[in-house]
Amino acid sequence: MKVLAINSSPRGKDQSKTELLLNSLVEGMRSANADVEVVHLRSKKINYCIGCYTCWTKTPGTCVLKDDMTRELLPKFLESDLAVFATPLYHFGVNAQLKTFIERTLPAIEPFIIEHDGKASHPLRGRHPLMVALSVAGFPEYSVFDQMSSHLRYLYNGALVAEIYRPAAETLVQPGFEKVRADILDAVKQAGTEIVQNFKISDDTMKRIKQPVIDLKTMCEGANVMWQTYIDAGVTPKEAMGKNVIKK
């Protein structure tokens, strides 16, 4: 199986919880003999779609913008058997980098309008990969992913074979959560293996991925102390990692 894993997190590996989970997912996929390529959108040049419809009329299937999306990423995406969209949850949806990528896949569909399941849609121009969604959020409630999930399910319908969402992701890397973090990452790795082998994630594996980590009250208290400490010290979270910033 050929897999393209697209990481849209703007953060590097030392800060990115999206990348932390994605690494485990990819490890599980590769252990099941999948050929996985990981692409970090933060290192790519992808322009915004300009809505010109050149890819529908003058050059069917080819975008007029000559950037990394046209030259590299869209061909790799369409050649894949499976694509992973890995994104942090921003404003309860995919982040801007991934949204731009999604919009630039417009050449993959044709302009004609057809009826499908009682709704208007555009036919695919050719093959399209199956999809997996992976996201992390700071809030502890699983429901924060509802809007993202609804959007991706609407876009990709039956092609979306698995969704991996992890709330309270920032908490996972804090001292005292090592055991639960290890279990969740191991479950994400197992999910990668199961997706390659069965195109789905077992209920037991999903239960481990979604296991509660911290309650809302405790999170609020800890997070507010942390942010006030950063404010008082005049540092960003990344800067605090390299300084002796004491959380009172």
Ligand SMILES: Cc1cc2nc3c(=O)[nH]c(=O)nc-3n(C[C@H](O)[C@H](O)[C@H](O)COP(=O)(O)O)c2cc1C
The other form holds:
Amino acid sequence: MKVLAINSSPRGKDQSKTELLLNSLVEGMRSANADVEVVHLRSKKINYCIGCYTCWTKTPGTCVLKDDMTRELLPKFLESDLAVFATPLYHFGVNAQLKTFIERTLPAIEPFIIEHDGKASHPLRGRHPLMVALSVAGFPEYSVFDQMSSHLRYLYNGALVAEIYRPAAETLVQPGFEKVRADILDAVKQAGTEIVQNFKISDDTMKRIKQPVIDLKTMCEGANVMWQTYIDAGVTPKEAMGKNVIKK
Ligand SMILES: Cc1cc2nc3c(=O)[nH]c(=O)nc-3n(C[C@H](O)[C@H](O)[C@H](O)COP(=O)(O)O)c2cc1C
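Please could you give me the other form, the form predicted in complex with the named molecule, since above is the form predicted on its own?
Let's see the whole complex now, leading with the same chain.
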């Protein structure tokens, strides 16, 4: 099975929780013999769709823009059996980098509109991979992913075979959370294996991925102390890393 894992976090691997989880997922997929390629959108040049519809009219299936999307990413995406969209939750949806990627997949669909179940849609031009969504968020409640999930389900319908959402992802890397973090990362790895083997994640694995790690009140108190400390010290979270800025 050919898998293309697309990571849209702008953060590097020292800081990105999307990448932290994606690494475990990929490890599990590879252990089930999937051929996985990971691409980081932060190192790619992808322009916005300009809405010219050249890909629907003059050059069907081919975008007029010449960048990493046209040259490399769209062909790889369409050739893969399974694609993973790995994104941080930004403003309760996929981030702009991933949204830009999604909009640039317009050449993959036909201009003609069909009616199905009282709704309009465009048929696919050719083959399309099955899809997996992976996302992380700062807030602790699982429902922060409702809008993203609803959007991706609407877009990809039956092709979306699995969704892995991890709230309180920033909390997971804090001291004191080592055990639960290890269990969650192990469950994400297991999910990778299950997706490759069965195209779905078992209830037990999903329960481990979703397990609550902190209550809302404690999380708010901890986060507010952290932000106030960064503000007082005049540092960003990245600059504070490994510097022991937060005194208890
Ligand atoms: C622009 C921006 C918007 C965000 N929006 C949300 C949000 O709507 N809900 C939430 O729970 N966390 C939100 N967060 C927090 C991130 O989802 C969280 O820090 C996540 O771990 C970042 O993933 P990364 O480390 O892979 O970049 C936001 C962060 C940024 C920078």
